[in-house]
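The chain that follows stands alone, in the form predicted alone, written as structure tokens.
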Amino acid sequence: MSTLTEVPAALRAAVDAAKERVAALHAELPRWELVVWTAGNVSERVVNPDGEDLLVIKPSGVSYDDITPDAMVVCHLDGTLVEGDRSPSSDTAAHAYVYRHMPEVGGVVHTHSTYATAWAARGEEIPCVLTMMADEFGGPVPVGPFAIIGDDSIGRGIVETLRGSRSKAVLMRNHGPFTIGTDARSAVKAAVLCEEVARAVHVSRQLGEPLPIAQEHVDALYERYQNVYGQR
């Protein structure tokens, strides 16, 4: 359990930044069309170089309408409360257990996206068979297993499919899609990206059965993307 009650002050600066920054992301749920009333989730981490990590939110429950900076919520990396009057999002236990076992990840989206969904409640992965995909994902969009909200299981369902995966992004069985970034940005691009190749691969099925990339274009497209792509 952390020992930590307050925000330190050396943080003071960070987290209110995070906060911005996480305010402004949730607009671009609702923006892109992959949530509906209050569902759905953008957080960030926030590093501390003296001690424990923090992580920024939004409450549980919120209207997208009514999200501001001060509306967010600032927890420990094992979900409980640090600043804010209002209970964190049912999910950020999933999101704690994300940062507590993968440090590289700085960001977790999760969305009830129509394309996406659909595809995590039939418990398929989407394959790798748009050069977006390979670009974005590094290969298929992985399924992981059935899990309830309220504890860590879903972090740990999230973890177990994606560590040593390329891919940012998991399908949840029967739950919907989490993506990860190397922060809120990132991970809420994931999100994104990954309902336009759920809603193109459905479409493609239905005039035909697509055709697969072959690995080792996959593994340079992947590279490429990485890498190369976009101003340095």
Second form
There are 4 protein chains.
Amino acid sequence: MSTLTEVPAALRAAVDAAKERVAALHAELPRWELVVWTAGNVSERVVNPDGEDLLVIKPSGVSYDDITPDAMVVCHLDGTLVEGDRSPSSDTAAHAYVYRHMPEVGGVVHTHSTYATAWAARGEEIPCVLTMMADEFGGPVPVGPFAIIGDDSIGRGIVETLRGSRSKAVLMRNHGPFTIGTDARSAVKAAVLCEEVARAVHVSRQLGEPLPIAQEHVDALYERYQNVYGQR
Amino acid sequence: MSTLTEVPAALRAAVDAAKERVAALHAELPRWELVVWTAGNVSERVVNPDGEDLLVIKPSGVSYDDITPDAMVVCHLDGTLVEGDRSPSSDTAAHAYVYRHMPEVGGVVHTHSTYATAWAARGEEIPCVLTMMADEFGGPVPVGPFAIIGDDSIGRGIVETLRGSRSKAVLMRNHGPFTIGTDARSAVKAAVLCEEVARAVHVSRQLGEPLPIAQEHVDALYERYQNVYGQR
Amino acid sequence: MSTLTEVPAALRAAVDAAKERVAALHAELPRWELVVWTAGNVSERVVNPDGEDLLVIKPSGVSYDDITPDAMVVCHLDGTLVEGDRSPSSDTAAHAYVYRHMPEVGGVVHTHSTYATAWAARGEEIPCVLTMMADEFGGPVPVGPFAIIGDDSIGRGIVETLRGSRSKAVLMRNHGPFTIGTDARSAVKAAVLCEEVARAVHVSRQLGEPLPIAQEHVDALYERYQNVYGQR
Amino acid sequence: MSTLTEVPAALRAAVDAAKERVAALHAELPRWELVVWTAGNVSERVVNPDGEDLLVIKPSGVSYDDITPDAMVVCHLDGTLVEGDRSPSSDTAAHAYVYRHMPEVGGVVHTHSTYATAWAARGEEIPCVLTMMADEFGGPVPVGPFAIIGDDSIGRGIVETLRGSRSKAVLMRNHGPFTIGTDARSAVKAAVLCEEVARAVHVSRQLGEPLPIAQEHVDALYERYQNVYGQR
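For comparison with the form predicted alone, provide the form predicted in complex with another copy of the chain.
The complete assembly is shown below, putting the previous chain first.
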């Protein structure tokens, strides 16, 4: 289906800027202890006003010490390579599926962060018992289906779980979290906060049951945070 | 109620010194793993002998990599901006409320540190079972009410819980800890030690019940520490 | 049995390259928090086409700050010293036994990483409930026997447990993990991922029972990962 | 009882060397996450062949960023100051008591490391279920009595618990660990390993009961490690 064989000249600057951003954002994953070794990946969509969009992602199996803008690879939204010296991340098909089916998504992140993965291994959603969760996720962080790597089933599971949900994070069963955002940075933020709330709620439940937050308060917190927080 | 439209010349040096201190102290929050991403904030009161006090605080949603003295913002004690290029932290109203109602407080810190937040999510105070807790907090670390962000209810909850208490820390329910001090540095110290004791007591209780410390020993430890510890 | 009294001239370049690699890989152990103080060690086999193989390993009781290529020592596959100013690691006999009895192994790593050691102290294998485990270990991470340091019993326990297993990691009872690989780098990767899955599965089980992964899916994941992942 | 009013000329070089070592070893406490803020301290005995020994220790309440050899203070073995611009650590009396009553001890360390403190808060010894514990501590890590800071009761509790014990570490009830060694470095090593085994055994017990190690094996491991490990 994809017809581009190289990055169009009109997208050159946008692709290069995305490579810079995506490379820099990868450093946030070990910084906040979301990944070990070469695990985890960040991608960003490059919008093409004149044709099909592209995505920028980390190559497969590359050390976090070797991640530079030039090392990033560019792929079609079917996951095949357009530009780069190395194979794209083995999770590229899942990222690409999300971009194809959720046009509002501009960034995707995948990690195996410990506490989020622990909830995922039990197939249990994270209940919304922290104001930070209401702010960022607008409710519980949901669980997606078990899916085998290598075809569309991971991407489909992400999209089916997150479409129509307030949550920017899904815990793929027995696997780990995927997060989405309007750009790569907001997807990385969601990955960081997903692990943070996964850990704090886990720790809280170790010694008893956390107190629920009334739905009206969850709604009010979510509304405010989406509209007020940060710089405009 | 606030009439100043800029920092008075007589406070210039004090405000600039506070910006230096507050910016530098923010680095302690990620250093001791009390915050992720842009969460958490430190403020300090600037006393104005000739009129209303001011406060210096971090802007909203700014990365810990971008925190410099110049990036700090100055606010009235009603939370409105006096000086700075960016919006103040979304928690400024809570800090300001504390300064208005507790004149002895010179610094306020807010984090979502994991273990303190876990106790807060259960609405459970941290029992005083460590000599370090008796030293710094003089007893248990208390829980404050559930409060919605955006009006005075967080500030009110902090003040009602800490006024008349030995504790410099309050665990706001389903939210996280706020700490106070005579200046920003001592409030940051309290935030660091609050998480430390939250974690150690949590870990201890995972395998049994920690032994209580007799009230007379708590009192003796608190007296000594407040009067003897550190350099004079 | 060993007749070499020094590194043969024909192996000089290969030994020096192995010293560089082994020294650099030691930095990964504290980086991923697998070791404290001087604990832990990495070794690599140097193949000798004209005679007996050698191994390169860290000296005993040396700080991670002092690990340089020149500080590494070279030993016979019976564990005795060929080259180096210091005594080889006290675990050298175990590494050497593995190289003697598993010719396909090119690298060995030993750590006392916390979560893997915790499973080892209970003598309990780590069940395969994460796709990352299926990828890297092809099933559960098995437990080896209790063995005293100082003779062949640790090496024998490793070999008896891992020979014929898909797993690159064994949890030696009451002791800690040993991992193997085709070279030192892949054995270090296995050590990093062993701790990662030990921690995530531990955390998951703290609040319930993780969901099993069907054997056919474990097999499919393992096959794909061994053949597809990374750069070729 | 102490008559020296300054460091004798004959001890100058030895005192300065001890200041260097003690300052550098303090960096190991935050490095291995044994302390937060200004908590924790390391001391070393300076032997005086011609009279009373001295000790070098960290001043009270000083940031780990400000620890230099010159900032270290020198005290009599009754805890009073001989040389230095600041007050000695508030734990100096406990260190001094140990040096007075255990002439074989050359270094003392005190931390509030999380897991060791958690066992201490329950007043429970750490059972010897890891080969690393048998190596370093020769058996369980024992608990000392509850003691108030500020007189000899902490020092007495340490000495009564460790005299005649193989263990270099004692968990002071509701307080935290103290460790001893032939010099400051070996006491720091014991502090690092004490937290390591406190954590691993804690984690192991969270999901069941660790397997005991037979006493004869504990004895054999301890003998070997004390006599064989490291460089000679």
